[in-house]
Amino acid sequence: MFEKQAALFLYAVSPVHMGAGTATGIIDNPIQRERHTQHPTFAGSGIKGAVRHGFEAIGGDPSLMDALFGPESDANGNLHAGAVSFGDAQLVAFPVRSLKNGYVYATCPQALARARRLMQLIGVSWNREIPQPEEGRCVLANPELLAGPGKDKLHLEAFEYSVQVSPDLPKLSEKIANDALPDSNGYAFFREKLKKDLVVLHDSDFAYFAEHATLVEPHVRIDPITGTAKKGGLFYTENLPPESLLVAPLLASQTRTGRKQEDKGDWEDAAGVLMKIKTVINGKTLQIGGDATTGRGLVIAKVVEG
């Protein structure tokens, strides 16, 4: 039983290829996607593998990996299991080519409602109204993101959309927005950009952008021999966007190493648990997925308590 809980963003500074496998469509490597939504997601065990590769590098004290993950499965005997829990990351925002203001942050009524409740889980409170645009509509807070002869419509990709300027969006992307990203000054412009070019589409048309504005990259396998590119060696690989926001529960229970309170040592409470690993990844940079040499896969985590 995890006693202790907390949503943990990861807001993506590189394109993140966390992968599902290969695949018979075009993209031979495409990334790992709901089944329900085929919104992008990044598995929990992805996750809590990432933070266990790295843990040592981003400031955490080795001795406390297996107490906090759990220790290596080929470890002889004493296995028990972690005391943190990852659960799969969610997609919160999706950056999408604009005309104006080079892009704005996507989102949709059921990506808020599932943060939102993520966000209550926790005790923490988004109590913001959730818009519900039409199809082919949006809604949006910044009258700088309009074109058109009227200055009336959204242009995001080659996509026209009629708007709603709403003056209560800026009250929920602001929550987003500082819950979401670091304080530093390093996000400040990101921070303020969410804030004002959050534009709610409708679920359908947001469904449309998250699964084919992503990143799709084409690479050659080279004949180490004569050094140029192998028949059929071309393949494709996608890729999240860098500027892409997701949340997963993060989840502590008191150590299961088979000490007790009284035993004192490394038990752990739950709080105890889910302070050490705040206090290791919180505002660090994370790389999850594959690619890492080609700097592929850096994010920045923010924890969230409630």
Contents of the next structure:
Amino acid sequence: MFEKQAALFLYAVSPVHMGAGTATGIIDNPIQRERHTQHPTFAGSGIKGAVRHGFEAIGGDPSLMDALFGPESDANGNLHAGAVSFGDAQLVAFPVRSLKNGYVYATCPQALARARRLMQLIGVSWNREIPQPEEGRCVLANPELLAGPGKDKLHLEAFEYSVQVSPDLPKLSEKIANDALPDSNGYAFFREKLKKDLVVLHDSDFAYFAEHATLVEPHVRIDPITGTAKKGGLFYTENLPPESLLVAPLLASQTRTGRKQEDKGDWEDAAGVLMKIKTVINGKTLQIGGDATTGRGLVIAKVVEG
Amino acid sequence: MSKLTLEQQRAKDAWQCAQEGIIKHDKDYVNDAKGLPALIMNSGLMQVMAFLHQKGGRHETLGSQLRAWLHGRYGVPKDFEEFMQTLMEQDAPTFQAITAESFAWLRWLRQLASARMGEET
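Please move on to the form predicted in complex with its partner chain, as the form predicted alone is already shown.
Following is the full complex, with the preceding chain placed first.
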């Protein structure tokens, strides 16, 4: 049983290709998505694997690895579970091209409610009402985003939304921005933008962008002899765009090495385990998913405890 | 006989279109079909429909096939100009639904075209 809970926010600073394998969909190499919402997701196993892989590089003590993550399965037979668990990450906000201010952080009642529920589970209250716009409409905080003849419409990609300005939304978006992004100066711009330019769309409108407004790139395999594209070598890869924000549960138990508390050794209680993992990953850049050597998969981790 | 599911109807239509496209344009058609969803995701449905029409030839084959399918599902005109006029007047939810339907059909077309061509994808 996991005794301590935290939330792990993951903010993409480069395109992220957390692949779902070869698929027979509209894209050859799609990203992972939740079955029921089709929102992009990062599988917990992928996050855990990435953290384990980069643990030493981001300042973790390698002697803690077995206790925190569990030993390699081909090790010496002293198998035990790890003390840290990463859940699947769910989408909180998704960047969408906007006529004004470059892009907005789009979200929807469903995504906000799920994130708020997760925060509540770890004891953090996002105690603001979640706006409920109708289909084809949106709720926003920043009137600067409005354009058109009457300066009363929000333009996202090719679409136009009629608007309701909410004085309450900045309070919710400020809470999200402060919880989700690191405190340092480097993120000040993005904290401020997330606070100002968070836009709540209807669940259906948001689902359209989350599904069809990702980054899709054609790739070819080059024939080394001719230097041109190889026959049948054309394929399309999908990436989660930079500036996307996801959140995952982070759980900790006491270490499960088989040793008892009285034996001391490397035994830690759940609070100690959570503190250790948090110290290592909080505010760090992690590399998750594929295509690492082409600069993909950089996310900033932020751990929030209740 | 039971009514076909929507997916079966899309598959049936795409199967027929793939055959016609390959007979007319050979493997160029297959490559175009494969890249079309990415093109729409990156550029938008109307821009891509305009592009296909302007390029003509094998591109127009694809464009007219997609318009014909959308005509059957949403009643939008098959004719290019009328199709564009109609799409320009749709509200965002309808426009998005039409785009999503294009992806659902193209998902079949790109796969079936490759399969009928007998190439590795």
